[in-house]
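Just one chain is shown here, as structure tokens, and it is the form predicted alone.
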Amino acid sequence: MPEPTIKSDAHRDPLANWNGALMPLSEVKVSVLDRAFLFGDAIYEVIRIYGGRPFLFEDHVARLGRNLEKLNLPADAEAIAGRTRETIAASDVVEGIVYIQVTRGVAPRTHQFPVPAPQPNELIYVADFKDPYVSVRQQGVSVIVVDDMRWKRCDIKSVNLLANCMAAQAACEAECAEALFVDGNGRLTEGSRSSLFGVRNGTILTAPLRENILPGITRKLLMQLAEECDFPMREEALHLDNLSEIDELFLTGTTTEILPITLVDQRKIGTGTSGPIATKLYDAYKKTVDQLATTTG
């Protein structure tokens, strides 16, 4: 199955917040000299909304702040967080996503960062989104493996996603849900838009965080849930040549949630069905979502 499309209800435009001003997303206008357009000089976040409330919001805002610092972007993550909450409240979206993007702004085209620094452009928009994996979550999905062509700072959630898009397109053409990246040493790192976990002899494995891995927010939550469920866990890279030793394989992500993999390049994983650990972790994930609806504030 191809990647799900994030789109609004057919009868309404997503609500956007463009540099502090609320407007329909279709009315946002961006200069062609914006450095995101010219160079991909921007970062972004995608946050899930359940029951009208942003999920794991503080973790997303913290990562946004870290990435602003890494790229020396002079924007205030906490101020953006405040506008994000205001935009969600004004949108009336109950089940959806929030997209946040911060660019270095508009400046004459030069490769080095402009001096003086331009005013960053800050986009927030809220759109409806329904779980596209309901019908396949129990039986799992198929994926392909592609060579990792990305740059060496995948820990920065930048909008430079051409290699990810090419991998996702290859998966789509293969009628698969995702593409897994493999490095030059045969290590599986992550998906084109998701984090990767495996299970071997009852122990959950995932690649250790380095500059070639995005520190996924759902990845962090899953590790916490694994501890609460008393599942042993170790940060250890999965190797393509050793997939026959893996009992379960699954993806995590903001829109993916927890999604079992049952075929890799048409090779069966484990029993070829969703495994017990992935199933229990998904149940724990949904309980965490349900708790969001019952908390105040």
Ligand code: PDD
Given for the second form:
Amino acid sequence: MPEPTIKSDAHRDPLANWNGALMPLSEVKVSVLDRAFLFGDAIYEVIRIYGGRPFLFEDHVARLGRNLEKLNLPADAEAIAGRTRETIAASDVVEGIVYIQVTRGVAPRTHQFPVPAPQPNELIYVADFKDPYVSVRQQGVSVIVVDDMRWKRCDIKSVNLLANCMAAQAACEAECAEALFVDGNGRLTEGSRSSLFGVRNGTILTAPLRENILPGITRKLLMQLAEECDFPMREEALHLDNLSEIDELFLTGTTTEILPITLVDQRKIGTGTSGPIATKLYDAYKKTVDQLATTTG
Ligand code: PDD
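Could you drop in the structure for the form predicted together with ligand PDD? We only have the form predicted alone so far.
Every component of the complex follows; first up is the chain already shown.
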């Protein structure tokens, strides 16, 4: 007889909001003619929930709104924000994530955007999520470097993530936590699902916001925290050839938080342990999370 399936809390069916209707995620049905399925014609957001509240919510909603505009998608970010809050409230998720995806909707398959514009499909779901890096955050993680073979509009948070998935898979096969993208000029852009920071002679460095990286919400918070901690900071891309000059390296992201890197392609960064600046910034990050519990709304 087969073993009975044990449904642990971590794998329970997330609560979804599909075009305004609440339902279990497993019950959401979508047409194969949805342009997200055919063309990847959709954008998304991932937002962390701490203590039942969405973290950095306004920033995520603002980025969602900018992406809707960039792709001329006729959906209303504020209405989605309201629905997201309702879905979080209707769920009993305490530590989790909200996933939001807006697609151009269902239409006969043509490459150009259909006229008249179809009704966008709006998916929100709220799922349990626990820090996957809790046991390694102090000692730091290993990463690999892969060619940045993504398209030239990585500033748009689209669901076209095949290059990111391939990079993450390569990292996984190398038993590494993340893959860093390097462009044709040897500049490190970002991770497959995270932003990248380094520290050289006490100054924090990160690639400037251009169309080749995602404007990370955690990246923005990190820059604010660095300022509050009086750490000098400059938007300057790190160079693969100059990693020996780097004292600390770390990733930031919604699901990553702040994660020190100690090995890049087996090469030691700094002393090979997590550095004091990343540690201080992670403490400041945690304080910001704690403040969420005392805010209203
Ligand atoms: N990824 N860069 C890329 C390519 C990303 O996919 C992400 C986030 C980030 C960090 O952005 P933020 O701080 O706004 O999360 C940077 C999300 C979490 C994901 O795809 O699951």
